[in-house]
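In C-alpha cells, one chain follows: the form predicted alone.
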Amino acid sequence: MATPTTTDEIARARRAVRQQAETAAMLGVDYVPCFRTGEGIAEVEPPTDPAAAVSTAADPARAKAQQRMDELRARYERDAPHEKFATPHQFTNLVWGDGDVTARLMFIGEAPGADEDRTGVPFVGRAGQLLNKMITAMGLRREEVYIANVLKTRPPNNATPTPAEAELCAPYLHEQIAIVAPEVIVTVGLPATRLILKSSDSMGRLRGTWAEYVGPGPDGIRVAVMPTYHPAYLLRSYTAENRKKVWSDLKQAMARLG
C-alpha cells in the first residue's frame, strides 16, 4: 500500500489506526504486531471486492459447498424443527448461517435475537457487531469466517435454547459443520459449547482450554474447538478480566490456524 499523501488519505489513515487500536483497547489487547519489509511496514491489500476472496464463481469446491449447504437449509425448512419445540417460536425469518462455507474458523452461537430475526443473518445486533470487532482483531474479515447457531430461530423473549431444543436443531448444525469442514471452531456461550462438547461443565471451566468435536457417524469430522465467553455476555459484564480472558481464547485459535 503506498504512502498516503493527501490530505483525505492521511485522514482515512488516521481513522483506520485508531479503529484498530480502538478494537485492541477493547479486546485487551496488549501489544500490537508489526511486521516490516525494506520498505517499511508491510500491509496486505484486501481485494478490491470483497465478495471475491470467497466467490464460487472460480472454486469448484466452493460452489460444491455451498450447494449442499442451500439443500440443508431446504431440508430443514421442510423438517422445521422449531415446530416442535415445547414453545413454538414465532419468527419471521430463519436465521441460518453467514459467512465463507470452506472456512478455516468457524464461530458457533445459540440462537438469533431481535436483529437477527428481522435480518434474517446471525450475530448483526450489538453482540454481532462485538463479535465483528473480535473477528478484526483476529486479522480477518468476517467474509472469511463462517458464523452459524445451534438454533435457527428466534426462541421468545430471546430466551436460553433448551436442551430439548437444541437437541432436535443439532443434527442440521452437525451438517453445516460437516459442509465448512474449519481447521477450528470458536464456540461463543455455553449452549453451543455444551452441545459441541457434550459436557455439562461450566463456562469458566471450559473456556480457553482446547477440545475437540467429533461428528456423529463412524467417519464424523473431527474439528478442535476453542470455547469462550459470548459477546452479550461481555457486553453486560465489560471487565478488563474478561476481555482479556476472551483474547487470549482468539489468540490461541489464531495461533492453531498458523
The other form holds:
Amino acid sequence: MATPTTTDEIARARRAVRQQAETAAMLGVDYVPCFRTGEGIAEVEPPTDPAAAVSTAADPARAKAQQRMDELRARYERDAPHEKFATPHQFTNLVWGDGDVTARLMFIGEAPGADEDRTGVPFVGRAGQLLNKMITAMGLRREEVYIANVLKTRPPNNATPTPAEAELCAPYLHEQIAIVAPEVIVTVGLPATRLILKSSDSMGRLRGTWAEYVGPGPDGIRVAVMPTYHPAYLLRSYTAENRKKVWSDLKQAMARLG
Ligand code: URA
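Take the protein just shown as the form predicted alone and give its structure as the form predicted together with uracil (URA).
Expanding to the full complex; the earlier chain stays at the top.
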C-alpha cells in the first residue's frame, strides 16, 4: 500500500481509518481487514457512484450476467407481481438490486424502506449504513457484493412482507440468485431466511448455522447460506451479545469464501 503523501491522500487515509474504527466499535471486530482489490486504502463510497461500480466493460461474463439481470427486471416490471398483493404498495421506485452481478457473496434482505423507495437502491438508510459497515468489516467493498430483497416495492408502514407477498416475488429472487450464482448467501432477517431455506424456524435457531439454498427445478443451483440478524434489528437491539453473534456469522461467511 502506498504511503499517503499529498493532503488529499492523507485526508482519504484518515477517513478510511475513522470508518474502520467506527465499524470495529459497532461490531466488536477484532482485526483490521485487508482489502483485496484496488490500490491503496479502500473507502466506503456512496453505493450508487457509477465510477466506483465494478466494470462490465472488460468482463464478458459480467456483461452477460448484467444483460440477464436487466431482462429479468424488465420481466418483473411487465408481470408486476406486487399488483396482486392483498394490500397494494404505493411505491415511488422499484428497488431491484445493487452491486456486482457476478459476486461471490450475496446479501438478501426483506423489503425497501423509505430511503430505498426514494432512491431505488437497496439498503441505503440507517440499516443500509450498518450493512455497509458490516461489508467493510469483512474486507470487502459494497460494489463487490450483490444485494437484493425479497420484495422489490416498499410495504405500507414498512410492514413485514406477508408469506403470500413473498411467494409472489420469490420466482424473481430465485432467478436473481441463479444469475449471480454466488458461493455464499447471507440472509439478513427472518422473511429472507425463511423464504430461502423454506423453513418456519425462528431466527434465534437459524442464525449462525450453515444451511443450503436449493434453487427451483431439477437443476436448481445450490448455495451455502449463512442466516444472520437484520441490521435494523441490530440497531434496535444494540447489545454487545447481538453484535458478537452477527460478527461471528459474518466471520463464518468470510472463512467459507477464503
Ligand atoms: N431493509 C431491508 O430489508 N432492505 C432494504 O433494502 C432496506 C432495509
